[in-house]
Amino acid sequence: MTEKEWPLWEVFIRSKQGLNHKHVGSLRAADEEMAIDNARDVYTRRSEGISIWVVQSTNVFASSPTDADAFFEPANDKVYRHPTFYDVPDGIEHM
């Protein structure tokens, strides 16, 4: 990052109908207050949000897409995580 370049911020918005924040995009800002203000102006123009989170991109740690197969494969040694491990009692039709 050069001296004149502002840090990159990731923006998360909680909608009026939602219970969780969703990533909506990124922007550059000098500090967290400017990031919140800019996120409001850019991502909630139609008054659809009720809460905004901003996180500096350098503080986000993510798994690598190249490791996706091994990282997300089911844990076959933990049978209790599989629905076949449980017996469904008689009389229960919908689970």
The other form holds:
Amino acid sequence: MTEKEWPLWEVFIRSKQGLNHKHVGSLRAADEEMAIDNARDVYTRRSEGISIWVVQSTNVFASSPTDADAFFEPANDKVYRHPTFYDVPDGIEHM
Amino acid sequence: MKEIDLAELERDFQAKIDADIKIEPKDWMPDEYRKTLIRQISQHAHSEVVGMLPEGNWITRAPSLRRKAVLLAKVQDEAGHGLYLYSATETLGADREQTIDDLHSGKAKYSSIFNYPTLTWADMGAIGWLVDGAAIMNQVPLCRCSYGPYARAMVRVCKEESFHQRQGFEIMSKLANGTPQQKEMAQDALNRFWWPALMMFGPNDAESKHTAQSMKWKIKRHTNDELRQQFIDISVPQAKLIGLSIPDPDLKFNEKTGHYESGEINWDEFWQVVEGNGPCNKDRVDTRRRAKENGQWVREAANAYAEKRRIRKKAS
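Mind sharing the form predicted together with the partner chain? What's above is the form predicted alone.
Shown next: the complete complex, the earlier chain at its head.
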């Protein structure tokens, strides 16, 4: 008989309270609960995390790297969004 | 694709590599780059997985609870490293199941060092010290490899492996300073693992068919001979410090170059083991194949359990 392959999961770990979850890699597991158990064993053997998210890889939608230049272009000419764009007279503090 | 587009894509790709910009899974890459990485990363993954076997052989016979806990943790790390690496091959579009079946059919290779038997407890020391030492030397430059997921996996692996080498050296050092029989056991393990460890860096540069292209793509950062020399220069004084001798009558220090010069590696033995004629090749692959067959019911049970939970969830 042909085996049904376990789906692929992307694993995100919060390393400590106050930080966001960060992608660390992927693994295969039959369902979300087993994915979390496996993620604990594969990605937190040395106390690297206090919280785990798993997302089935097929549910991740990504922007296209080939269109990245055009896609992110709108931000490139808006330097006025950065504080360094503005002239502030010498001697002004706390700004 | 039009040829002109392809040439342009390849030029842009190489420009990124030259500028040390990492390549990520969905980026365009030449087919050969993808194939080279799949081959190298899957071989690396297989080496981690097969690498559990020679050490697994001694878990039940470790001389103390401390040594046993340490060896278990090390073998478990190797399973983890295999998993990081199989995941990295999947980001390149490789089929995981197929990748593993290629190991079982003999189509895919793994590091030849694991085709040598572990005859005594001292071999756990020699493997940790020399085999993990050589592996670390290979892996540290891979942390800067041009392919993002491989480089990131290597950062994790290298962090975890530093204890592997230290625990091995600790075993060797304790034995070397123990009874005459214990010292003899340590020396015997060194005698058997020294040359195979040197072979882990692969053929001489002149014989290495993939090196030039891999260096251009920044998959590889140093040649086989450079890394091997570095390993010899570091390991010889370590052996001396614990009173063991390197089994190479031609070994001598060159004051001018600051490097050790060593005898000729038995490349015939190297190729024999690569071709499948080492002492344990058949046993290793058979063991892996059996593990997959014997684990089939577990994978099926997990699927059945997941299905049952899905149905129960829907009903509630």
